[in-house]
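Shown next as structure tokens: one chain only, the form predicted on its own.
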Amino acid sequence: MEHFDILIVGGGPAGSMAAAAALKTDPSLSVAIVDPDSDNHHRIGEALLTGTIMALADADLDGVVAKAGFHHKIGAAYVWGETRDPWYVNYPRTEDDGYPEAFKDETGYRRSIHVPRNVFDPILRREVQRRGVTIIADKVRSVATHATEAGTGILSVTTDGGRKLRAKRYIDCSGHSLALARHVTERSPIGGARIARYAYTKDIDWSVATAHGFDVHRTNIVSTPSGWIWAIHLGEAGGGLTSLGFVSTPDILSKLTLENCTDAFPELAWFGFGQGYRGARTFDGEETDRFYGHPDYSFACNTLHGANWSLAGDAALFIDPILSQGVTLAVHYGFMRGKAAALELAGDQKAQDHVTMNYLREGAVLRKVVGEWYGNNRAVSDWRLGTVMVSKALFGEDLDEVAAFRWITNLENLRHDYIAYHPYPDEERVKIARALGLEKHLVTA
């Protein structure tokens, strides 16, 4: 039996800033990864947003990242609402505010960036494991649980390859596998059933594409009458490759094909695309004569921690793609599960409350974001004039619809999770939380 302080299923994203976050808050735990991934592995996710650079600034993992060579992103083109004509999120220019130099231009515009999955995350889980954090490349085989006056606690895992571990604490960073949480917990659905479909591509013609509004430094994403299409320029080091893809319902993306695709999404044509896929290739660039796939991905767990463990990234929740926030839910939330662990290690038995607390809020605000996505209203004022109101009701904001938009989107507001107080009237907030239908996740001072 091998003993830690701390064990991390799962070595992306969330489980490196997880082990991070353990290490910075105290840097005498032992602490271990245990993910089969080798460095050649795609996942989708590849937009990031500029709460990611944010959380990873939180763990001191900016630095590795800036010095990779990603593609820059500006923010993001939408095809969305009453006409066809694209409208944009874009960065803005700051100074003094704590954003990394190294993601800003030479204006001062804040910058994020698109990363093949496959170059990013072996970067996170290398460095944290220069910090000192032990890498197990095996699979979680079985979990032992028992009865604790907390709920069911988590006595150990065994690997794929025989090695029994055993922690004071536990977090499950293995996405929707749910290693751990399968054991501890259920997970329920989250809206209608929808799934997505992809591919790359390096014949995207971006001079058609810009004449119609769209641009390889932003994440492009054009909404249609079956569903939604996103292009990600992966730049550089992504081996000049386009993450372009689609979502729909399974009974639309299950007859999907190369060959049809532009039957189904004729606005391919505003990419290049006359007739199918051109050019279809893998994560690493190889030719292909099908689609990637993944399953339906909306749904949360019922329980975000217990006993001796807690969920972040997928394994805890995930409410859709259309916002690119799942990295940066990921980042963000592992940084503070594994904050919270060695919180609770050092006596703070409510530390785990906390970030539950605070998941669940922002997972009730995406939901009502994304909600408006596919929903019958196509107005984009009122989509933009509802996170004015959530910034005001839940989070204390005063900010115009365009900066509320941007500001809750790109996932921002999770900064309002190291303070523990709320400026904005308690009243005022309820009163606006009840509006919206959020007031159950209000948090008051």
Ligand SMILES: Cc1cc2nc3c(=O)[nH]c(=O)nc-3n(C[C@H](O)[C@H](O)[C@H](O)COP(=O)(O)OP(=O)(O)OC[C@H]3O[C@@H](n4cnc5c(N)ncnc54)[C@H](O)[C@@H]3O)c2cc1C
Given for the second form:
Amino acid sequence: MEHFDILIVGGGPAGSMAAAAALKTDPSLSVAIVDPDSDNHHRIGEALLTGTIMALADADLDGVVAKAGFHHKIGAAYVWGETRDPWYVNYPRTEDDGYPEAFKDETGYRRSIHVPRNVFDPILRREVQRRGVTIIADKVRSVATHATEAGTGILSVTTDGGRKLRAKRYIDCSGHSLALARHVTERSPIGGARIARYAYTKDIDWSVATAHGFDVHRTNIVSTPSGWIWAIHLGEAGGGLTSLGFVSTPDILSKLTLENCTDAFPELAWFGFGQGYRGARTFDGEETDRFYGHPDYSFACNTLHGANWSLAGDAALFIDPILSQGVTLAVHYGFMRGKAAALELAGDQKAQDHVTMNYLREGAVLRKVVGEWYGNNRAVSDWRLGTVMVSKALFGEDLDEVAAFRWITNLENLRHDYIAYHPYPDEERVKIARALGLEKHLVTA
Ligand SMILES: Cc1cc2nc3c(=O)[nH]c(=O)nc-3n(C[C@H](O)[C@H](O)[C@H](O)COP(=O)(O)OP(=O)(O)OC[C@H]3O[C@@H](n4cnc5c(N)ncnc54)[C@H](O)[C@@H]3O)c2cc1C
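The form predicted together with the ligand, contrasted with the form predicted on its own above:
Below is the entire complex, every chain and molecule, led by the chain shown above.
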């Protein structure tokens, strides 16, 4: 049996950030990440937000990421609403605001990045390893639990390689596999079923795309009657590839092929595609004759932390990726979970409560904004207006439409988690839990 203070299952963005935060909070802790991933493992989730950069800076991981030279992003282009003209989220020009200088252009405009995940994830993992985190290249196969006064606790985990690992605190960052979560809680679906199909290509005609208002330095999202399309260019760091895919209901996407996708999504003509997908490739640039598929729908786990465990990233909740928010949620709440686990070990028994309540609130905000995307495809101004109202009602911020939309959809609002580090009154907790459909699981004081 090997013993650690904190054991993190999963070394994606959530896991590395949890480890970085635990060590930053208390450098004397023994922290381990268990993950079987090789350095060249494919994962979707390539468009990062200004909120991601802010969270990386909290963990002092912005420097290593900046050095990697990822493709820069100036905002997003959306085709959605009453016209077919794109409208934009533009990152602002800011001064002395703590936003890392390495992620601003020479005139002070904020930048985010598009990243090939097989490069990005290992950069974070290697850096936390350099700082003293033990990386165990193995997969959690079984989990031993026991009943405690505080509910079901985790006793130990066993890996495929037969290693038995025990810790004072466990953090599940294993993404959709829910390696720990499935033993201590259940997950509930959110909304209707939606799946994804995608591939990579070097054959987008960017002169055509630019003429339609799209940009290699933006996350491009096109709403169509059949679902929506994303085009995310990965630049030099991504071998010149663009990630181009579709999200829709299973009845539409299960029939989608490289040949017929331009029939279901004629808007692909705006990227220079005439008949069929052009030059489909795998994430590492090999030619392919099929799409990647992502089968999962939005869900949230019914309980986000318990006796000696907590959940972060996709292992906690996954919301439709229309706003490209998954990695930002993962890095931010990974960080918050790691910090809270260290604080718990130092005697603060409420630390995870605060994180969970903020997490649920953010989940509710995102569900509302994403719901408006699907629920109202005609009045663009309403969508932005919704974010103005959320900014005011939940965070007390007076922002105009442009700033509120950026602030909410780029998850810059997550900064409030630090400011609002206090227990929520029960009535507010009930409201948040109701919005997430988790009412029956809420424990109030
Ligand atoms: C179609 C689609 C498009 C998306 N686009 C975007 C986007 O543009 N931008 C964005 O930010 N997000 C996007 N996302 C979401 C993003 O992919 C995820 O939210 C993000 O990867 C979550 O990070 P994580 O660290 O929680 O989990 P993951 O990145 O899934 O990492 C989990 C880690 O756990 C490990 N693991 C799994 N099981 C075990 C086990 N049993 N034992 C040990 N280790 C284990 C895995 O090897 C992996 O390294 C998209 C998602 C989909 C489906």
